[in-house]
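A single chain, nothing else alongside it, follows as structure tokens in the form predicted on its own.
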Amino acid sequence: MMDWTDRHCRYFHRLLSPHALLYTEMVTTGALLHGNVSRHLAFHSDEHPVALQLGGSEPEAMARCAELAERWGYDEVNINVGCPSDRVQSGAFGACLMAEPDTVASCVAAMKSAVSIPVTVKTRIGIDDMDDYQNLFDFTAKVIAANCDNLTVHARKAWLKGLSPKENRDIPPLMYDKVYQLKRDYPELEVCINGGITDSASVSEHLRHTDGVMIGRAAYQNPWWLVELEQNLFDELHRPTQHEVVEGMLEYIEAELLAGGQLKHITRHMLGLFQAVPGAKQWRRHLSENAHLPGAGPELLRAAAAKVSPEPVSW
């Protein structure tokens, strides 16, 4: 979810989903230890609960970054062992670490010693020819021994040689049964499932076999689905209209603009809000064509929303 789940996106998604645990984009240890910490770690207090996802493979550096995460108020720190991009492979972290379970375990142990917040891992079911269930089983045993608090498994393997990151999101087949089996084999470990989950019925089915469900692209492309999930999973009266969510963003936008931010960096995450509602195309067009203009502010959102039917979506 690089370039997607920034702090603006997370604030917007929190309005839609009061209960979800939100994750940052992956931040590398180098960026935190040698870059602008505030730019990478600052977030709005309303985002809680929120987890920082780290990319790295040096236990000492990972521990130092975990300390930063706790100091900045994050509720969890997560190790990315799932990203298959060329950039992470050249940096010897991400999905290639599935071939180095001892390294991952050392990072978990170092981070657990440094912080009191949960330390978790997100991984794949395998990489390249290392896709036997036994590899995943053994990898999990190592991170459990290091006191990992949660394992989230993308139910596809990653081809590090031959497929692009985009192709790795769709071409390797989904194998949910392997994640279900992992939970059966390690009942004491909190196991969450990820990958190709696009509807509420699937979420309910996965929750019969695992402890949680992580949703990525589907929630970004159709953010209103998060409201439906809140109702289905928590049986609460969290049912704002899309127009109320727009209004809920205005104060945040005003504060960001006063601090020197740009409207386009916020509204790009909101384009899918009115998906399948009459006027949605006009909403997207108005924001896309005008949010970058000098002086664009909150009134632009109201003008764009006025082009959409005021009727709330029903399910």
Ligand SMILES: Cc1cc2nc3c(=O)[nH]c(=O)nc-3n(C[C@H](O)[C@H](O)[C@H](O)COP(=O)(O)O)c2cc1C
Given for the second form:
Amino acid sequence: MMDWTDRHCRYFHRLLSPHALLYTEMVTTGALLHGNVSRHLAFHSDEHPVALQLGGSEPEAMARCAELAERWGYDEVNINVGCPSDRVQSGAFGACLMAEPDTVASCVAAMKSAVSIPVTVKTRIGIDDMDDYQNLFDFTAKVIAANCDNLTVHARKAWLKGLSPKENRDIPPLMYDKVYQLKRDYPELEVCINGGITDSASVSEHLRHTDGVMIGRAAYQNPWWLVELEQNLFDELHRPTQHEVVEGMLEYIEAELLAGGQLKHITRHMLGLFQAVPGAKQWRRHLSENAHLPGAGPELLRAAAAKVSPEPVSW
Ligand SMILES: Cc1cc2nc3c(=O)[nH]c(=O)nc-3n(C[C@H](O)[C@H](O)[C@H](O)COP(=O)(O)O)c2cc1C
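Just the form predicted on its own so far, so send over the form predicted together with this ligand.
And the full complex, kicking off with our chain again.
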């Protein structure tokens, strides 16, 4: 998620969920091929498994960026066919590519022949008036023919004109049944579902119909939920306390600050860690008011965490 799932956020989320597949923000082919590659691609080895999401529509450029992803150690490379922003539309990629399944298939095919890591696509159930199930079905047939390894579907359409990206994440109704139908129609394709999933019971229900669940905003806003999911789905013995997670960030923070990073760029992702725990407000306030000050370092997190009840939350 742009501006949210940067490498600091991913390092933090990895402490909460050892098994989840984490995604980068979308990086455009232009930014990678003509910009500062290490700024966009560098990540900490503890983040694995991590997927690089690309924005682009030129098969050759996408293949070269997929090679970069593989070379930098990413576990997967994903094509964004879901973002409706004007900036992305003017670059002719993102959600508008749902109207050009052949282009997406050419990108997948070019990337598959360039790398051996999985090449995956994230899309919506439709765009504008192209929102019948048949469109999604045909789109999927083309990406499967190009050997796409996984399709993740945000279960709402996008309106390319008239709604902002934020509105396009809330206003078009969620239609999970279309994603379930897609999995029934293409049982050999790994299909993950995304959109509006905010509790563990819903995750279990979606997993009865699909191969995986992608969680966006709820994981960012209530990161502690990731621990509950990790326990339910992968490792019931994964039981850190929030305070241990704070401690787990300190060494990373120290190294980042020594390398010239700023504390506030890391702590901003951690504000929701103690959600619903007595003292959570003081934790957030202490970080927000102090993390930007010159000289602020790891001890600030300890001081902020000391304002919160030491009891672990019970589910
Ligand atoms: C701030 C923000 C940035 C996002 N950036 C991306 C992005 O770069 N690539 C992408 O595929 N989806 C992006 N999304 C969409 C989410 O991945 C997800 O599809 C959407 O929020 C619906 O899932 P959710 O209800 O679990 O959040 C973004 C969402 C938000 C809130």
